[in-house]
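Form predicted on its own, single chain, as structure tokens, below.
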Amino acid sequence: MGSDRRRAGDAGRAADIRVVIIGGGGTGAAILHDLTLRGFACTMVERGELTSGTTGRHHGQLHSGARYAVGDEEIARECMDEVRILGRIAPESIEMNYGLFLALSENDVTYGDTFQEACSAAGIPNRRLSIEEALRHEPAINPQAHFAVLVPDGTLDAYRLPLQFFATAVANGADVRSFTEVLSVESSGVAATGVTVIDYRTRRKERVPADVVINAAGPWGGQVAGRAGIDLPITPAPGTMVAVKGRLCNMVVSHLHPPGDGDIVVPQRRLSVVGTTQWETDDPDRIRTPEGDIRSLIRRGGELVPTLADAEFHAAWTAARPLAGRSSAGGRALSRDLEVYAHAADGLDNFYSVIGGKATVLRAMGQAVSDILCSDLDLNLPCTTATTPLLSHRHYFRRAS
């Protein structure tokens, strides 16, 4: 009774404290939707669309972790947890259609035993298949492949899923506001008190109060710390990927090998699209997509899907993941994993920056910031987000309309 009077009594607190995000992606959507779950009085601002940057520009896979097994088994594991949770409060906007990493050179094949061990150790289901099996479920593979391992990915919809936990938090209380940039994050002492935003609709400046400001926008991060005085270690790192017209698979189709350019094919809706290259940039909003690209993931995904060398173009595009840290490598050494960063060390105490992260983890990334304000705000309101169901992502338009 004592701890359910304290929960209680926790959840009339939250209700009082205002809390701003900052950053209209999946992060900032997951965030949102789990801190108005707990009774936050929310308010997320984004400078344009929403899911409008790197979020609505990733190709959609849906990561069962197996490539990640072999050189980090704690986020292959989140990642394998996730599929499971969002097959059950999302199926709308996933596909369980299933992935195949192939053995291409006699290196994969001796890497096979080391990622069929590690997706075992993650607690990834895999399985060993000959070629002549394999192409029975995948007929569009390279049947030169020596092997192929069949796991559980599929594809999520970029835009949908994060809609739907927009839907979900605006009918719980959210105020989301798109084309709404911020200009500057307000401070008195070690506290900060708001933020000042535009709303390019109108023209109009505002000022919006806080008791807790979140910077949740992604590889543009960096900019919006340095609007609060904070040098934040972020590295934007973009990457092209390539569409062709045509579904030529149906099924994931992976390269057999440590992360690499150019080895994922996944099929979205009538296209197949081929992800992806990195480097890095200092300006999110300053990058091209290089023709060299184009063509080396044209001819990459050629290799593990042979009819795509020749499958009419459709689009080419570029998107920055925002990588905790700082590199001069490129960005491959740097983790993918989430990074909550508390500037209290920073001389702001109610100031938070989020790095990193994927988009098959986003509601365990909104459970893991939201759990760190609660311990820091010592509140007692436990994450209900892997157990409440989403709403339609139309639910997000019937409710504008």
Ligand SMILES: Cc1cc2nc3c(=O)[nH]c(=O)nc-3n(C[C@H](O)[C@H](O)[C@H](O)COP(=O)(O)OP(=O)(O)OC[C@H]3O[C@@H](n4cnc5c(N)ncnc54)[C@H](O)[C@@H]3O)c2cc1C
The other form holds:
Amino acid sequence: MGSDRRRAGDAGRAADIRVVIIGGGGTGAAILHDLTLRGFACTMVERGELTSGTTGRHHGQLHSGARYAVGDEEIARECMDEVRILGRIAPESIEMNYGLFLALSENDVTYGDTFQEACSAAGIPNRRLSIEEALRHEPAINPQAHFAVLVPDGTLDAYRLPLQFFATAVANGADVRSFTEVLSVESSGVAATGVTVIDYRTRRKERVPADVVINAAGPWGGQVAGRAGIDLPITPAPGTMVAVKGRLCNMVVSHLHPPGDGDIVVPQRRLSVVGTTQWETDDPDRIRTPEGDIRSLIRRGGELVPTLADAEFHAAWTAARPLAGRSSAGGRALSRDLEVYAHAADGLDNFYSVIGGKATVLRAMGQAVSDILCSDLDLNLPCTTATTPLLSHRHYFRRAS
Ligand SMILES: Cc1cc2nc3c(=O)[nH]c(=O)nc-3n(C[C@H](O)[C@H](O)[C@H](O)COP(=O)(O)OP(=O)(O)OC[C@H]3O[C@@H](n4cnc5c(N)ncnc54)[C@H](O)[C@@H]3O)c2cc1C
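Right, the form predicted on its own is done; let's see the coordinates for the form predicted in complex with the ligand.
Next comes the full complex, this chain leading.
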């Protein structure tokens, strides 16, 4: 009873706390939804269209976590948990088509045992299939493979999933402002007090006051933190993807080896997407798609799904991962995990930066940031996003029209 009364009081306090979230990708969407559900007064600003950063450009693989199981059990377990949660709260944005990891070489055969043990340890269901059995599930795979491991991978719609979060947040009272760039983070000298933005549709500059500012600008997070005078340890790590025409496989097909280049083929609607590569950049606005990446991705993808090598080219593009930390080793050594920085440690209260993660775990990222904020503000407002079904992505556009 006492804790119910405290929660009601804390919800009242939250309603008076204005939060500005910078960045309209999946991370910003999930934070906006979570904090709005907990009762905060939230505004999100995005310099372009929603999901126009990395979120609208990834493969759209719904990771069971199998890809990460050998290297990082915790991330793998989190992915599996989130696959189950998204299946309940956002089924319209998900295709549960399962995944096959193919053992193509003798090294892969040896790695297979380690891989399956790691998947089992992380709670990821997995089953070894003979190549004949695997071909019955997915006729497009390389018949020369030694065997396959079946895991609950799937695909997600890179645009619709975050739009479901935006639609629900807006229905619950959040304010979403696209084509609005944050030019500076304002401060009193010791704490963030708001942001100055430019609305590109009206060309007007404006100050948006805030009690809390959250930097969810993905690979641009370093630039945004710089606008508050803070040096953020982040490595934008671009990767190329190639789409060919035709849905060559219905399952996600991966190479059974430690994560590397060109080792995933993801079916997306009537296309097949091969990914990816990885390097590092200082400026995510100046990344070009290397010609050599396109050729090597098609060649490597063809080792998994042979018809890919002769399929008609559709498009190639590049997006940058926001990796936490600094590296000069090509970025693969950096964790894919989420980092939340409370910049009180840098002398600026009420300003937070979020880096890392992946689209599959966007809801968990929103929860992690919101839990930290509530703890810092001493508010007892539990997360409810895991059990709150999201509105359809269509609601977002109905509101806008
Ligand atoms: C090649 C590649 C493949 C991937 N494949 C997968 C996959 O298959 N499955 C998966 O789960 N994950 C995948 N990921 C990871 C996933 O795409 C990212 O983790 C996720 O999209 C990051 O979302 P975000 O919201 O943090 O960043 P973003 O989507 O980049 O959002 C940040 C936003 O901030 C905005 N912004 C920047 N500066 C400002 C400013 N000053 N003012 C206002 N707004 C600003 C940007 O315009 C942008 O929209 C992949 C990543 C890459 C690079």
